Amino acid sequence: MYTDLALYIDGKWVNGGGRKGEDVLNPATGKPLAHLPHAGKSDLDQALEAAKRGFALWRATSAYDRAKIMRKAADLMRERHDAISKVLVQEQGKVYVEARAEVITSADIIDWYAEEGRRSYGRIVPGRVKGTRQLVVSEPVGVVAAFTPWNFPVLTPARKIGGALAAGCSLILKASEETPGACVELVRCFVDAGLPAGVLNLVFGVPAEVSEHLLAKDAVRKISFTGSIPVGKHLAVLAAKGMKRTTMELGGHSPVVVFADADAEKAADTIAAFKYRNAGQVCISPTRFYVQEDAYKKFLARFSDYAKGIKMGDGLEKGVTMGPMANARRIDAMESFVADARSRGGNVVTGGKRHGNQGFFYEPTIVTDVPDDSKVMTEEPFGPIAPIVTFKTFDEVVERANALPFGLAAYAFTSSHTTAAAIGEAMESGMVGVNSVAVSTPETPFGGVKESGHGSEGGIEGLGAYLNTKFISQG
């Protein structure tokens, strides 16, 4: 049920040939799935000059036959959607329904950006001495350099790769090297509709080692990263040496403010849900919980009883509605956060323990009673622990909830339109979600402010990332 896992370089899959790798784990289980080898920096230097002269190639076809091959491989996504959502289950972790929406979406946002880069129109303005004509005209930036983590290893990967390739460039992925399986899938659905060889290529390897030596190259002129904050910074610097175009899709913290008029039940259900998705190790799950003190007994009863619920498991055993974390690492993370919010006099209302004896789960969690400077409400958790605390006014909310350096995104929950719109302005937040969690589609904006870095994937911002502007005055 896994897949033959490889290097894609130049329109070829390569393996073996005495190359190191690391085994990719099942986080079910604890076992290995398959072998996956590294890129040297031999093979590197292939991709990129493979994605030199795919540039040429690719920047010189149509935005209309451009779009012909997305959406063909968007296509091919849909159809074997079955196949790739298992492999993905098996190396991740999170169950088979939130897989198969992850591959369905990776293929709507291919299909966005076909679309979308046949719409990257440039303008006239009109000139001010007869005879002269003064345009504006998009032109792709070139080779991109594209780096995607472990918690979505298929539509991360799809959103840069869809920008790209509307754009007209031509890009080399590092994909996740604990996740890579799912990723081979979707390169396979490009390399099967027919893109050009060297367009896009994968490689897999120490991260720093694959990072450093690509981002020296000055062939190399875009850099889109999704990861942590420390890293991004990391990478941001070495961009800069080479005056390097960047999206920073970096680390969140993201508040949920339920004010006293919400219906608290409702909220609840809603956020709960969206809390434990893919046990919590998603960039804008809800992770600080602020609710106005006469809806909080109600808010915390229903949300508990939601956590109380939930059926861990194997994500592809039916009736399992959460799946293990990701690694042994976030285990660890999870017991520090918990004990942290202990000796701080929190209180563990459900959970705060690993579950089984295998694999790498643990239990769905609440917290209460926890100040604000405690490590679960000052550092993300990216994971199923949810800190819940009190609060009086809309002002203190606000401070608290903007208090920290993030600003990836953040929701709220509230019957009156007076504050839905008051709370949607003051949040600091690249994305605000108020009554709704819908903050990620293909043809709207994702991305964050403050440390949570900075650029857009998705919508129009996310294709203009890949285009730089030319000014053409003509006499």
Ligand code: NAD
Second form
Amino acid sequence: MYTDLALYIDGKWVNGGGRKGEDVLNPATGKPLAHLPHAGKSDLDQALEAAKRGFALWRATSAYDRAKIMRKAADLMRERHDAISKVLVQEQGKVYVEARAEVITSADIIDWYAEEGRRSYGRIVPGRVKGTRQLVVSEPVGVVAAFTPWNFPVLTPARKIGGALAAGCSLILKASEETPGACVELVRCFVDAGLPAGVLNLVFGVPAEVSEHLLAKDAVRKISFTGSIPVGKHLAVLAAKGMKRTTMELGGHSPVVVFADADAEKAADTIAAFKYRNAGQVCISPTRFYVQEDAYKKFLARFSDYAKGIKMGDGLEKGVTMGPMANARRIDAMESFVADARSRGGNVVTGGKRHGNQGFFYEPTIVTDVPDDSKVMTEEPFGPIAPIVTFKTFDEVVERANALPFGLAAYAFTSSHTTAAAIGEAMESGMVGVNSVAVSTPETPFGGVKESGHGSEGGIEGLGAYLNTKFISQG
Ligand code: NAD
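Can you now output the form predicted in complex with nicotinamide-adenine-dinucleotide (NAD)? The one shown was the form predicted alone.
Let us now look at the entire complex, which starts with that chain.
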């Protein structure tokens, strides 16, 4: 029911051959699903040579023809969504409906980029001297090295593959070793859609070794990374040595501001469902809840009802609404967040401990009465923990919300148009959802500010991330 794991280099699936590797675990059981081969240095060099040839070929392919192959791949993803989603659930843990939504949205992303690649226009700027022409054109950056994490094993690769292919770039994608199977299936859709050899290469390995090897190569002109802030900073340093372009989609710690004039129960229903999606392992997950005093009781009661009603279990089982954490590291992290909250006077309203005696399950948790400098209020939880505290005034909550060095997503609920406009402007954040959590769509830019990174994925900005601007002055 799982899948055959392999590297995909220069149009061939490769495995075995004495390569080192690692076991992929099912987080619902802690048991191995399959063995994943690692790419050695010679595999990476072959992938690089293939990507160079792939780039020459793909950039010379018209955007019209590139779009045909991309749309075919998106169709195959939709056709195969059930099988791909089941692979995703087994290796990552999220529930089937979420996995399915991820695969379908990823197909939409590929479709959107396929179309947008055809609209990668330049412009003509009037010259100062008669008879001259000043052309501004967009050209693909070159070979891209992309690194994707374990929380969205299909969607994060789809964003990078979509943008790069639409722009005319080739890629070497190093997807997560912990969740490789769904990405293998994603790449298979492109292979079966007729993508030429070398244009998209998929590798796995020891992350630090792969990134150091590839980023040292002149041919790699662009790095796109999604993951933690420390690793993003490390890769940015490596990229700077070769002045390579970067897109860094890193962690956050998203504030939620609920004003007293909001419908507190409706807000709680919306944001609680969003909070526990993928067991909270989402970079834009709401992670710090500030509720204006008059709305606090109502909001907390409704939010707690939601958390207590969650059914935990294997994501493939019917009726289950939250799966396990993706790996054992997250359990350790949750335990340390809760211990710190308790030691600082925090009150655990619900949850606060592991669930069951197999796999990596952690209960949906709510903590209250935690100080702003506690661990859970200052470090990204990346798990099913919701700290909920009160605030008094607009200015106070803005200051508290903006106090951290992160700025990925922020959310607010209010019935006032004036407050809605003011809070949207006041948040130091790449995305702000006001009475909405729809901050991630194929056609809109997705990315952070401050230590949450730079550059956008999605929207026309996501295509621009893989394009260089050239000016041609013709006399
Ligand atoms: P980690 O820092 O070890 O790894 C994060 C990701 O980076 C993983 O996918 C890993 O394979 C990759 N990575 C690690 N070292 C690398 C290197 N030298 N070169 C290239 N890739 C490298 O953390 P983790 O335990 O996997 O996750 C913990 C934290 O990471 C979370 O708390 C969260 O803050 C962050 N994270 C963010 C996202 C996101 O969507 N932005 C996704 C996953 C994890």
